[in-house]
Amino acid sequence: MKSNAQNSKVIKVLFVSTEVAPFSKVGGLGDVVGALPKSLLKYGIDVRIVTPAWPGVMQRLRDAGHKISTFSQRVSVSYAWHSVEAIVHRVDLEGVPVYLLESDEYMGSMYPWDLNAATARPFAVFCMQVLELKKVVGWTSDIFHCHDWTSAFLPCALAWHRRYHDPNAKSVLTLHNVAHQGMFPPAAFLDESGLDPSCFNMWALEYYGQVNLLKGAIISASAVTTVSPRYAWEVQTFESTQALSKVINANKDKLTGILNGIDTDYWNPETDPLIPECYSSDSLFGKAECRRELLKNTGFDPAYKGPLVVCVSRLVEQKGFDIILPALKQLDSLDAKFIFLGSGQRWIEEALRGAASAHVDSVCFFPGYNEPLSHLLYAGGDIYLMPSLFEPCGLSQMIAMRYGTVPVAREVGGLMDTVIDADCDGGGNGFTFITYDTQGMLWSLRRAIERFSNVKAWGKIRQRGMLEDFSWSHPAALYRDLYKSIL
């Protein structure tokens, strides 16, 4: 039995991630790592973050006026029989210390398109430097909290590295997107990285003749979480993760699904400085002004009274664009206007440009990403379109509901955990469909457009969404309990 002193001990957790909003961000992972630690502080967790200083990060921090402290000692590791050093900087993110490792190793892509032993090297080096970080900063964590394959080398090192093997060390691995696993031919990777070659077997790192860092971390981590309860179930199915589902299922006793939250201080229509007029669930006059400004930005008729369907997204197949694009050919049957913002695969960008050119009165496409404009779409839209093929959690539907924009979403992953169909008993906060096809999406979209014309019914649906609690408070409490359970 643990003593009271042990139970009251402050838990020290180090978040290990290759992206942290607002310093470096590609997707939702960066948002999570930037927001969750702030909520963990409120539960008495001594939480800190370590991340690479990718090109441009340090200059952006200086330009933004952040106070940067630089340690006199560098962190050093051995890789391929050479010493690899990094300068260690510290900044504070709303009370959370963030360590940034600056090195020539981190001059490439945050997510290499072609993954092999050479392009995987920076991520192995990063994880080893994290394990040496305590010698520089004078702080030792009880738990390493790693995120996706880019920091998956760390649990593997604790299990199988010739220098860093530590059976008593604790680590948590969060699966944000199992579609990306850190898989590549072994080549000289095992020898150069210091991993014991004996770990290259089917019960550890080996996966159909290749290294699979995510598989190794799932096996070696003390606990594994996913970013929604539904996704925890889905990743154990062959349909979702193919052969890796057997590995995840074999480790299901240490698997927990914890729904992500959003930063409700940043995403707050009552105080958002990036929208033309603020509003709340009690007073929506400001939302009407945001809608007028959005119509002005698109060039649509400012007197238009029908629904504005908005979508802020990475333009990739995962987000459902192969079923969205055919729907745009049926605009004559849809009394709505569509506004898209995003960048990604070229064929999707070109298709959206083509649709906007062919339907200038009903489709608008803003290429690239624009943070103020994204806020305007969330605030000025009426319906938010999110028909994902798969969605581990999804943050956009939560943000949309907080801004009173009703989601049309597929029942998958975190979308199923957050969006409840308005036609269910007791009512809901959106409109959902199951089958991944254009007709299924159009069925729910038409229901939403039809309901929009009923002001009273629409108001109830919108109100339910705005009153949902999507803050990090409850997820942070679940993570606190998880940390306690593995110590």
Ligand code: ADP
Contents of the next structure:
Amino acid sequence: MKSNAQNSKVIKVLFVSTEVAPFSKVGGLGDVVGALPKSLLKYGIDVRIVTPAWPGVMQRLRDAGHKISTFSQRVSVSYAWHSVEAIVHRVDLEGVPVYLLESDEYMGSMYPWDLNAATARPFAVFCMQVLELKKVVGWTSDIFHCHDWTSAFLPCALAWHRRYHDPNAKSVLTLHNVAHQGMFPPAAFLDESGLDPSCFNMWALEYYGQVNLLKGAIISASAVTTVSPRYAWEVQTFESTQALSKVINANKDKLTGILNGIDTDYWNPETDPLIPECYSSDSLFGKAECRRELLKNTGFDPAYKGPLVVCVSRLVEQKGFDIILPALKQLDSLDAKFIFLGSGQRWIEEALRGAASAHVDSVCFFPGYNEPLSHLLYAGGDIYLMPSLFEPCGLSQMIAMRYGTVPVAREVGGLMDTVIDADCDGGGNGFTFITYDTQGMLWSLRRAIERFSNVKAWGKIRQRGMLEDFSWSHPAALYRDLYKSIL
Ligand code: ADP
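The structure above corresponds to the form predicted on its own; please give the structure of the form predicted together with the named molecule next.
Whole complex next, starting from this chain.
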């Protein structure tokens, strides 16, 4: 017999996420949650988003002139036997209602460096507030779509919370990055959050003596997705996720890999207001102007004609900096200039700063997070460097291709699903390598640099990348089918 939700015409999905671009974004998760719902609307899904109002978010919304409605009633939950309230605001993101929860809980930095029972608390409170939200907004979802460990408490609560246990509720968990699992010593977490302590066992939330929220959610969610098909396979193998792969493997019947898209309206070189001159795959004059402007910003020789290798990234080991940095010591053998934009781990920032001051003519480093500048790098660059150690999906390589900047990428995760080596039969859209070391990366980078000097061949590779369909249209249809399958 069909459930009510299945009979009703419209499927109602609530995205539960700690990042939503453009309100709050640390990496690709924010991009995905900011863009996928807009495409789901086109498939008739009644989709909404709920997210914490991190410090500065409400002010930025006001400054940007967003119309904000605030509900008169607050959402209230109990944590450690005290009531915790949040003000509920609603804004519109191109047709998608977004609920922002403003609470003292979310006054600290977004993600704690040191995760423990105390610093995990805002994420548990957030999920409980989401479960109470319907009382305030008068709208109930058929499916909670959660993202990564930061909203993984919600499926766990539906399975094992004293108050929120609901065996009929449906949830989808998307794994954007299994490297972060929400793992910490239990201390008083179970008691204070209201989870039934009996769920602290190896078949549920416990993982080598610690709470592991992601593990709990993988077990308890109705369906689990990864952000690329290749990553769905990798997360079941030992080397990519340690022993959590066994948990994922045991739940593989409900696992699907759906490749992320990018917001092709926002990332569009034909209309992008953040680049000095727009262009298309048919007419690339604007790209040359973007390159000139980028060169001006770097202080490199403005007459330089060789390839500009660009990289916009979180500065973390995952992104391959331990193999990039040694390459910057072999610059004499590379006819290319490098431009990096990023923020993250201090040792990588210092190493990039050092490389830039040692090679002022060929390495430039812009420290920090800078959205407008990232557009200039994507548009003004020739080669996009992305030699990741692991990469669940990766959006930057797709953005780069859309802007005619040819990726050099490692064959891993979503990079493998999106970048095809130009030396393969039938032609590709980039240059790839398999072995994670500097020599492997340089092998591909050198092939790209050499090909760049062949204007016709380079034009074909660039054109193939620009014409790829990286929109959300197809992935959104796959999510719609997944939602239907669990109702
Ligand atoms: P991840 O989510 O692992 O950081 P992705 O490639 O999936 O990597 O997404 C990264 C997103 O964050 C892209 O939109 C990229 O342009 C953006 N980004 C990363 N670092 C910066 C930065 N320093 N300034 C501006 N945008 C950045």
